[in-house]
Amino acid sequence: MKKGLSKAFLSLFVLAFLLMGVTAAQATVNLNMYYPVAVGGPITKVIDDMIGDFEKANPDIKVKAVYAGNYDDTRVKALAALKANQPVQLSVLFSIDVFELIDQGVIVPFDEFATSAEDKKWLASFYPALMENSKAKGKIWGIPFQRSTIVMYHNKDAFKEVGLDPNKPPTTWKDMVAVAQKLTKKDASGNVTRWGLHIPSTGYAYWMFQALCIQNGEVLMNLDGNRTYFDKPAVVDALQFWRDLAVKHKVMPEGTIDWGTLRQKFLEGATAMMWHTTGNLTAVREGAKFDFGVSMLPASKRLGSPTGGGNFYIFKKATPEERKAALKLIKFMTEPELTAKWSIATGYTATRADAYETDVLKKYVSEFPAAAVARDQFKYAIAEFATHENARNKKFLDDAIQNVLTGGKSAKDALKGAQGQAERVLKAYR
């Protein structure tokens, strides 16, 4: 009789055994986060190693990065991956798909499940020019994370070279084309061998253009995405400066400036100033042969950058569960020391003032002072261009600077025609 019972005993127990090793695997959260990889610095492997640390933080939440090449590649990837109903359940994506995202109906506002105290606190600790992208219909969309200002960067040696002051880059325009005409090389023949300034013009030329407008004292977009302001005489005269860098001060080649090799040419001493994103800050430290500087964007009327980047999103089709551990992923990729060390890694913004209260990126900035520029350039950021049908729009805008800066068209019918394109397409949004 006890034997019966001991063997009827040890069946109960190994199958409560079984049950409890059943709810531990249904218990466990799988993630997918679609994630770009835009521009310099070991980006995936950043990735990697946090995803790491919180996966031995909470064993119970497996996540799977799956990278998609830049920004617009990852929301379409994204997107065709919702569509055929594949499990994914975040993304970074760029900040100003904001409009698209949420007329499209999937993505979620943090309001919605991030609303304990903590979760308010947190959701108030990241600093507000970046969460201008970042807010839509009195809601919060997305989290800061992969952000950025547009900085100028310029090689020191070539100032020392030229007789200019290597601690003083300019901070007018008028300033920046008489040192960039200064730093303009040409050999015997009079072929340029190193250029003043360059300015790219394809992948982002909305971006970069977007700064001058802001220097010049006119934004391109509503806050509500839903009006244009193309053909404004200042935004007219910004990209008639544009072009007047290489055809007037001729301290830039005419035509266009590829984005994606234009570090490179600094780095190889091809031009001795370039505006680019801070997110290339780390690579261009680890690739430079020379002293190098980084400053803020020179003024026309005023200071002035568009953040620029990618924020978190968690999608609609995420289950209450996994909306919860991507929340927890989410906050933990945001924390103050992560946040720190991730902004060393890149080279991309710290998203939250108390990172720069962390030991370690306070140690940082105190031997590498550039990292604090696109920082202390926030007061004078703005959100990024971003309306509904935003890659419409960008498409025509993008296309009239390309049309200006290879003489196709006067910076006036350009923009004017761009202009009529978006009200076209915005008169349904408002």
Second form
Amino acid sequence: MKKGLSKAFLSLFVLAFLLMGVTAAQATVNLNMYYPVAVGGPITKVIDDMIGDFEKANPDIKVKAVYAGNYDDTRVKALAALKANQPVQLSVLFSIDVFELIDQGVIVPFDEFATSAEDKKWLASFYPALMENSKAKGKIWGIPFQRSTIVMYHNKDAFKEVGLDPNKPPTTWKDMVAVAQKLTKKDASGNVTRWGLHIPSTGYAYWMFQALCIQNGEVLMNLDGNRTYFDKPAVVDALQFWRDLAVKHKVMPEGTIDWGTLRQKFLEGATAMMWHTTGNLTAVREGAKFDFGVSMLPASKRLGSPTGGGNFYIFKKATPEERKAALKLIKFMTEPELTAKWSIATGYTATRADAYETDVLKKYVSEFPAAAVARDQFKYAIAEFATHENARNKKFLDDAIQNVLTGGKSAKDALKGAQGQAERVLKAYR
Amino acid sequence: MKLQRQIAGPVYAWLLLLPAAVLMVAFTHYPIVGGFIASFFSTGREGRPSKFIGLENYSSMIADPVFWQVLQNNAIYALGVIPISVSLAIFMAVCVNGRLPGRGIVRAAYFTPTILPMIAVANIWLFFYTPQIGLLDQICGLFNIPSHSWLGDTKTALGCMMVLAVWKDAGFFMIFFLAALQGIPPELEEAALIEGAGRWYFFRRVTLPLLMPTMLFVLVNATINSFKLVDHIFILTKGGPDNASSLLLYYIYEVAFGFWDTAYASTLTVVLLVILCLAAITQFRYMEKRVHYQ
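Starting from the form predicted on its own, produce the coordinates for the form predicted in complex with its partner chain.
Everything in the complex follows now, all chains and molecules, and the chain you saw is the first one.
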């Protein structure tokens, strides 16, 4: 009897064990994600390491993270994969693609499954300026991950050379022009060997332009993403100022300036100051053979920069289990400690205030104060340009900017044209 | 028995053709027909399904200034790149066909651009063209020519693309001409020499006509290349500034995968197809009269 009982127990035990094994095998969730890299440095390795740590901590979740090019390439790949019914559950995509992704019906708002008190606390932990691009229709669709603002890099050696205080970069447009004129150097025959300033105008021309507009006291779109304000006088003035930097003040070369090669030009001393994303900070730090500084962008009527960069999105096609696993992954990747590590490895701004309270980032900022500039600029930052059919409206604006910068139409005519085009597209969304 | 053979013959032939036919239909003909049909529908979106709109895509295409600009750019690009790269290819082929010392090295050097992937090439040229620190500006600096934003100027951006395309294509075409030149029997040259024909006369009256079949092949390829190779645009300019260096296929990519307006992209693709068909037909018709295969 006793023997039989223990036998029964044993077999029950074995059965339970087997069942556990089966359920454990079933519970392994596979996640696929795409992510972009838009800045210099060995970013893919950093991401792989973070994912590796996550898998170690969560053996029941397998993550395949695929580097997919720049922001546009990544959106194309993610959407193409979804349309072809390939399993993709989450991705890091451009924060400003939020309306496009909603209109295509591919993403789910986080409010639907991040419902616990702890989740809500987590959602509220990010900088409000960064969440502006995540919100639409009263819901939260994206979680800030690789985020940035635009900052001004300056070559301290060049400042010293012309007798400027290297620790006092210009803080207003007027100052900036005066300083840049001093920094512009010509050789005996009158050819420029070093420019005072470079603001890039390919790739993300609208982004740089948005900074100028914010500083000039105007925004380019409403937060519902169905109206643009390209033809407002302050916007026209901002574009005129950009053009004037080359033709009137002669501190910047004429024509467009390439986004991709600008960092190299700054490192080679071909320009003394440049506007660029904070995401390039670490790459500049590693490549610079001279002393350089980083500061907030200068003000015309106010200080300001748009935020920029990529958010985590979860796709509608993910099953409830996959959504849960994806949420776990995103929470892991945005923990203060990892956020700090990520910020140091790239230069991207830490997305939440408590990351700056961690020991690693505290130490880093005290050694390298430039790392905190973007954070301090958050006070003045607003959402990056995002509308319905964003790629199209962005192109209208980019084309107008490039047309003016290469000496085509007047700022007023070009922007009026772009406004008309955007208006036709956006009417359907009001 | 006879009937069996009558059936078996064609069936056998069709079976042999089947694999190729399946691939052609799946990846060439079906997409063409599908694209043509899609060009009469609107692009579907969440809450706004795709519907038949007749010729509306075509009328908005005619009203689209960017379309006309990329078409014009593409015409200039083709008319510049094709004659230059083909004549350069013939010139290079004639040069390395002779018995000059180290011609193996020269041939390899001419052919190198072809084996490099376009994306890699474009990344190299990006730094050639970069103002101030780029190779081109460094050379210009030696002659005291002021620095210029080659890719950032609407007047020079397209030209820069064309130079790159010529550099990349000429070596590839040279290989075909070189092979053709090797096939020309040396007796012809000896006979011409005895008759007292000059080098240029010999080239014009003997070599060139014998190169004609190759010429047709190369021209067709060059034309197709100038419409279908746009990889370098992604790296160098993204079509800018203000669409100055954008080509038709690049614009199609932008519309299809940037704007996700697949219907309009299909419409543009139909135009591209028509252009390529017309070019191929004209070339075959015209050249056929002047081409004689040996």
